[in-house]
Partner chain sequence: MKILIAEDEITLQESIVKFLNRDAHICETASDYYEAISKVSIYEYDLILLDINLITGNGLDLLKLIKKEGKKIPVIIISANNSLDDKVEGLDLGADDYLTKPFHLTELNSRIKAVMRRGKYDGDSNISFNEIKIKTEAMQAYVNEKPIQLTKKEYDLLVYFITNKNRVLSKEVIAEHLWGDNIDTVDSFDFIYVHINHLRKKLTDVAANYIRTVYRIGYKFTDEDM
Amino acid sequence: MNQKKKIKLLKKTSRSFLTYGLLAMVLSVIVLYFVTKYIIEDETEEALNSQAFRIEKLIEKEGVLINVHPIINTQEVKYVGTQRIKDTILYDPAEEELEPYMELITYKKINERTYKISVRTKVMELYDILQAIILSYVVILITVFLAQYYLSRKNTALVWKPFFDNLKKIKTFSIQSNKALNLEETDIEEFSELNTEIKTLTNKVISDYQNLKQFTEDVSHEIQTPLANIQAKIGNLFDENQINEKQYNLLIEISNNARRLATLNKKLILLAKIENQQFKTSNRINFTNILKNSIESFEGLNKVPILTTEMESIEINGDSYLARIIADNLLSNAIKYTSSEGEIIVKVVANEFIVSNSGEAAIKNPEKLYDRFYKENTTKKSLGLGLAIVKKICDNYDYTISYTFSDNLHVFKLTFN
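Taking just this one chain, and keeping to the form predicted alone, what is its structure?
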């Protein structure tokens, strides 16, 4: 399904205003042209009739023909023709060129004689008036239209300002901050109702999230003691000489599962503590020394060599305990997903900690890499929490972590800000 192209609200309303405004303006100009043309032609016809009437009365009174070329022409004729109006072109001695005229030809019987009376007026003057009217109208219309567009855009931006301000606050809202969303009040009823609904919703979400976090933390702590007891009892059973081989294997399996459950529990507690911001210390610590200790702790425990190419001594702002967890988790992740023929390369340079390990293909879903319990390869013995913990620590201390795959290497790069 194709996603519709997004457009800014102000741009969309402005575009609609411009489209419909220009359409209305063009239509009004067309209507004005034809209406004005009709009125001018009608008035001109009336003026020509009036002029012809006055000439008729003058001939009746004076008994002489009147000729003023090219606007008046009278002549005695033998028949009575039909009155008509037409456009014609005549020579204008004043302009010394041919000019278009509107001509009224009428026939009158005066004192038992028939006269043909022709009166004319220049068409160009009529069209000049029409053109001046249309041009003036267009200039006024454009001026009013632009002024209205500017004021409308300003007014729209002013009306929607509370909405956009609140939208920014909603975008920066974090459920983990445990702070209620403080939206800007407005006198627009619809926006006010929207703010109320959003506040109610976010307060409910914050409350539910805090309850869930507290529940997770409480359950994790409550599980710790029974798990420790189970592991202690298993240890006691191992010391007994009366268990057979089948019982021994069952105890081994129970012990492994209990240990796995204990590890999971510890990591969940750690995640809860990080999210609750219980690690508030931020000191200057030497990350390189912490990393070296972490590398030493893995020596002898894995078959994959850890190569250190560049190890600049860098100091960062953070918690030494969490910094060690970052180093341990990224190294542990690299060890789990590297074959015995591969290698792990560690580099600390220019405020960056980079861990690369051999691999055949890029991760299929990198966007889920830091999700809890996400495992790219389900055959590996992993809880799926290590990278989630690293990401949480990075978020808390404004570190950034990224993943890339190039030259058959999975590369995790952590940048300390």
Given for the second form:
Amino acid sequence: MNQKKKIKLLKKTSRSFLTYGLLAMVLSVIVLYFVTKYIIEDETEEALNSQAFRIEKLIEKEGVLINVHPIINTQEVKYVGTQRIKDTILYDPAEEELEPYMELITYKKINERTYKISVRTKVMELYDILQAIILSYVVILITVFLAQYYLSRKNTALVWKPFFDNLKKIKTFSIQSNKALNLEETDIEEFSELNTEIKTLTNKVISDYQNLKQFTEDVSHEIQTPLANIQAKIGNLFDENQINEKQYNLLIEISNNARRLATLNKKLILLAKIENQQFKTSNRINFTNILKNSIESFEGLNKVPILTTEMESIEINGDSYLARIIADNLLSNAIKYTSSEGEIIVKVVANEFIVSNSGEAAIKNPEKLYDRFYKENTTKKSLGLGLAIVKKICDNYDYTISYTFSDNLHVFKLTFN
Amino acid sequence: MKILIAEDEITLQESIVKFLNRDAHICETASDYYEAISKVSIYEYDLILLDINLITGNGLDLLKLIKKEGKKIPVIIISANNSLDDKVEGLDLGADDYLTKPFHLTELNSRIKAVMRRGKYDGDSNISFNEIKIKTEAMQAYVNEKPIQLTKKEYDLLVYFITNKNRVLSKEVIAEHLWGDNIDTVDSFDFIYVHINHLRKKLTDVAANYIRTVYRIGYKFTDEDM
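Okay, that one was the form predicted alone. Can I see the form predicted in complex with its partner chain too?
Zooming out: every chain and molecule, the one shown earlier first.
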């Protein structure tokens, strides 16, 4: 599955807010700069134009040439140039230094004479204004932005609070507890809808789970009862002593099959129960003692010796009933598949339980070993559920089980967590 | 001994009655919860076989009622439910044993006798059969008052034989009694013969002769025709 990197909702929304906010800020500052600059320059040009116009009128009326260094300069010239605006640097006697100026130079014909009128204005002031405007704008923008960011974070957290609260509740929801999910009410329509859907879903899951459990139990009951009847009737027939050997053998066969069916039924129910996680207990239990009891229960049943040279006393986290099943199943598996000349070696070392038994060749399909009803050797009457059950228990309690074949030994190694 | 069988499955009920009658027990039956309640409150019984799933109620409730009234009646639960919780709950409520269906009638018989032997009900904790005597509390068997050393399985086997005396016990039934579900590991029950022989050797010649081989079927523990 393609795993996408996970990011917190709040972080994600603030991150996009920050990114787009900053982008908008920078853009608006650039736009503001050019617009203000254009307006200022335009206004300055107009101001210079009207000043030149007034000087022109003054020359026309009074015939005086005004010269105010460095802002006004009029002089009579012989030629007519084109009107232009340019930036220049002039010495300002007031400031006693060179200053940048904007200069409008225009040529006017007044009373048959040509005058060159230059009006200037200090550019510095204009740019100071521009700077001031931009600066104030940026300050306002940052303040608003930060306030907005903080408020939106707070607000988002507040808005999403019911969502996060309910998420917490959903996380602690357990199907076994049989308790319906009690989600917090919210006035946000989308969340409310989500809650309703989740409630419907979990209620459905709970009821399905209950039905499944009930079904498992019912099936168990319904199958075990007729089997009990069969077994009891056969018991009665045995007891009456009025049957011949042939009939007896037939009855034994029926009885054995009934037992097989009962065992199969029991194991399937156990498997279903482990899968449904109906075993939840996890205590510190002494596995070695459980194993010793298990080995003892096979006494007289194993054709080959069970060697227990290394038996450390270890404690594990788990369920004693299931731990016993692990021990029973792995031992019974070893006993079943060891030839009469072989041996079985059982070890408990550190946090490992190892069962080895003699064999001639490795298992053909080790990947299928833990499948239900998988039988490596079809001549054996095994049900093929023992290892599947062991695997399920391991999965439930985070134990790991591995199979290897070396030195003519099948080795099952179970590592407790 | 007077036994009440509270079991809604009539066929099973009949089979149990038929089997137990041979040991001269008086068996009464209750086919549902209410019948069981009324019989328990009117009559005295030495033992109750109680099914958990009675049609009209839960056997465990009946058990609670019996214990609440302080009646000292041994109760063996027979249930189709192999769930550990039920087992634990049943035993916690004061049941003396819990037998999962399906079971062999001989197994039921030996459980009944084991419950009756327990000191709790003033029963005799010793088992005897002619010169054989077993002190069950010490798990020690004697022949002619002389103790004999038996392994756990041999001891169980001897107790099983005596509690089911005069009945034919097939190899399968014996194997299942001694090893339970573990007998799945073997393909044939012929190995039982080895265990029987070990036991025979530890008994006196006369006592060893009580274990009769029923040709190709199994064994029967009896002193008949001697």
